[in-house]
Amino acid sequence: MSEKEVRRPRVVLVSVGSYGQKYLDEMTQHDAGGDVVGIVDVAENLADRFPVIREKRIPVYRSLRDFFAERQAELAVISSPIHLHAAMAEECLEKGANVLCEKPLCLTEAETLQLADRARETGRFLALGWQLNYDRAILSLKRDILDGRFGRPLRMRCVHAMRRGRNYYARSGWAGRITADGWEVLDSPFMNACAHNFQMMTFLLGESMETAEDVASVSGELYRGNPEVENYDIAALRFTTRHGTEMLYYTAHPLETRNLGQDGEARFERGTLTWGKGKHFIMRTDDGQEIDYGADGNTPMMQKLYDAIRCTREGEKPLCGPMAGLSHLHAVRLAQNLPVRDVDSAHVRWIEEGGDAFPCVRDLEDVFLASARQWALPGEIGLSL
C-alpha cells in the first residue's frame, strides 16, 4: 500500500453532547480508520460526563479556533447546534479540514450555494450527515432508477413519526423553535428528527448520484398539539416535485406510539416500491419482477463517519454534499409558510414514562394510517384533529 492509502486522518468533533456523542462513541469504541486529535465544547467539565476523554487524553478546546491555533485535523465531524453549522463548516473548510456536517448544514439556499462554492475554492469536501444517503440499498436502488429501469415517478407517499416529549425539547434552547438567539431554527419533525425519508423520497429522485429532486409546491395541514413548543409539531403534507412527482409526508412528535413508520410506497410507470420499518426495500415490477434491495439498516448509520474517513485518506468525496440537501431545505420553507393550528387540549393526554412526559394527540396514528392508504391530507378524507 501506498502512504496514502495507510494514513489515518486526523479527525476534530464539534459538539459531543447530544448527537455528537454517537460519533465520539464510535470513534472511541471502534477503529473508524482516523484518531480523534480534539474536541471542540463549550460544557464545562466534558470529561467527566464522558470519562474516555480522560482515558483516551483528548484535549478539549471552547472554540475552533483554539483548536486550530494550536492543532490541525483532515476531518471535522460538526454536530453543534443547527444554527451554528454554517460558519462553522466555513471556518473549517479555511483551514484546510473536509467536513462532516449534521443536517441540516443551513437554512438558506444562498448559504448553501456559498458554502459548496467554499469546499470548492479550499479543495476540500462538505459532506452532510443524511445517513441513509450512504445506505448501500438505497444506492443501489437510485442507480436503477436513474438508469430508467422503472419509468418515470408517479407518486411517493411515507408516514414517519416519532413520539418526543418534554425531556427531547429541554435538551437544548432551539428545540421545538422557529427562532433561537436572534436565528432562525425552524426546528420541527419534518425539519429535524424525522426529516431523513422524505430528504430520501427526494434523494432516489435526484438527476444525479449528488442531487435531489426538487419540490415546486406545497399544501397540507400543520398542527400544534403540544401547547409547550413554538413551531408545528404535526405535519400532513403534499408536495409536486419540480418533474410533477406527487410526495405526501406525514410525521409528528404529539403520538403514544414511540415510533410509528416508516411506512412508505413510490409508485412507478412501471413498479411499485415498498418499504418500512424492519422491512426491505422491495421493487415489484409490472412484468412480474420482485427486486430486493436490501433493508435499511444492513448498512450502519454511522456509515457516513466511516465513508467520510475513506474519501479524506483517498482524496475523494461523498456522494451526499450540500446539493442532496437542498430540495428538503425548500420543502421546509415552503411548509413554513402553512397556517399552524392548534389542537384542542380536549384532545389531547399527557403520559409519563421514564422520567419524561409526552403529548398524546387522540387517533393520531389512526388519522395518519388512513391518510397515507387513500394519498390524501386528513381534511381532504373527513378526518381531524
Ligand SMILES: NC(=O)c1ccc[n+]([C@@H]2O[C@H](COP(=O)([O-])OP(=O)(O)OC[C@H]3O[C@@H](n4cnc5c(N)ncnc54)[C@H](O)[C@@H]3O)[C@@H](O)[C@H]2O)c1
Given for the second form:
Amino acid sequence: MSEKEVRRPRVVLVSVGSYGQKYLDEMTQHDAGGDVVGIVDVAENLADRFPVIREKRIPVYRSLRDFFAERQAELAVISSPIHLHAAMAEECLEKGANVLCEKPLCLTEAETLQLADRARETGRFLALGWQLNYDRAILSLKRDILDGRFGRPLRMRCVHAMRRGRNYYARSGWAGRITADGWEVLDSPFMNACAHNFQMMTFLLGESMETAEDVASVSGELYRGNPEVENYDIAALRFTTRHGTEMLYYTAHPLETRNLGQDGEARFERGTLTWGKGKHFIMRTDDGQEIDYGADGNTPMMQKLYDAIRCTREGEKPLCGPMAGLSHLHAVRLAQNLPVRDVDSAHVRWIEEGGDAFPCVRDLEDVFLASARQWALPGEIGLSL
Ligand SMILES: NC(=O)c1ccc[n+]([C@@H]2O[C@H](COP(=O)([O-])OP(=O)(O)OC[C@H]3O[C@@H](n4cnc5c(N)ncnc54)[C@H](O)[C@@H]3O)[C@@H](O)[C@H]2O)c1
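Right, and the form predicted in complex with the named molecule of this protein, after the form predicted on its own?
What follows is the entire complex, opening with the chain shown before.
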C-alpha cells in the first residue's frame, strides 16, 4: 500500500494526562478514522484510570523508543508536558510518523525552525493543536481579512481568564513554573490555559493562512495573586505587532469568576469585529453590513484530530503548522521579561469548593473589564490590584 493509500492511519497517543485523555476519549468513543495502536506515558497504572485501555487492549509504553521498537504509526498525537514536545516531535518525525503536537510546540524560535525543517526533510507534517486555527468560522473570517475586505487592522483587545486553584497546580511538576527539572517551561495563563484567544488574534492577522502576525514590542503589568505559584498568574499586556496593530490581552487564574470572557473586539479601517463566549464572530462594516461568521463552538474542539487523520490518509498537510504559534511564543518571551508584582495577601481571598481551594484577587474582574473598555492597562487609568 502506498503512503497515500493508508486508509486507517495507525495513531500513537503520546501522553494521556489532563488534556491528552481527550484524544483517547475521542478515539475510543467515536470513529475518528484511525486506530490507536499504542499509548506512550510514564504514569503508573494507566489502565486503572482508563479501563478502555484494557477493554481495547491498547499497549502502553514508557517511551517512544520502546513503542517504535515494536510498532509503527502514521500519526503521533503529542500531549506531553511542554518541555518534552520538541524532542518527542523530532523522534516521531524521524520514525516516519506525522505529528499533531499540542500547543505550544516548544519554547524557542530556533527549535521551532529546526522542527519545521525536520518535518520538511522527512516529508511528514508537523501540525499544532491550536484548535481555533481549525475552526471553520475563524478560517472564513481570516480569508475575508486576508482579502482586504475590512482594510488594515488598527487595534484588538480580548479578556479571557479562567479560575484555577490548588488542584490545577498540583497535577504536575511543571504547572505554574518558570523552569522544571532544569528545563524552561514559562507556564502561565498567558502561555498555556488562556493562550488561545491571543494566538487567534495573531493568527487572524497573519499574512497567509499558515502564519500569524508577529509581535514587535510589549508593555504591561504582571502580578502573582497566588503565592504558591512561581511564575506570574495575572497579566494585562499591550503588544504592538510588526505592522503596527495594537493588541491588548487580559488574562488570569486567581479570580472568583470561573470563566471571564472570552470577550473580544477588533477595529479595522472599515469595520469592527466582536466575539465572545456564546456569541458569534460578527463584523459590522462602516457601510452598514453585518457579517455573521457563526460561533467558534460550532466546530468541535477535536476537529484538529479529524483533520490530522484525514491529512495523514490523503497525504495532505493541516493548515496549522509550526509557524502558527511562533508569534505567541515571541509574545510569551517578551512578556516574561516584565517585572512581576506580588498582590498584597490582604487582597486575596481563598475560597474552597469541590475539594479544591482557589485564591481570588479582589475586584480583578472589574479591573480587567474597565481597563479593556478603555483600551488601557490598569495603571494607566488609576487602577491597581
Ligand atoms: N489545546 C488545549 O486546549 C489544551 C488544553 C490543556 C492543555 N493543553 C496542552 O497539552 C499539553 C499537556 O498538558 P496537560 O495539562 O495535559 O499536562 P499534564 O501534566 O496534566 O499531563 C502530562 C502527561 O504527560 C505524561 N508524561 C510526563 N512525562 C512523560 C514522558 N517522559 N513520556 C511520556 N509521557 C510523559 C504524564 O504522565 C501525564 O500523563 C501541554 O502542551 C498543554 O499546553 C492543551
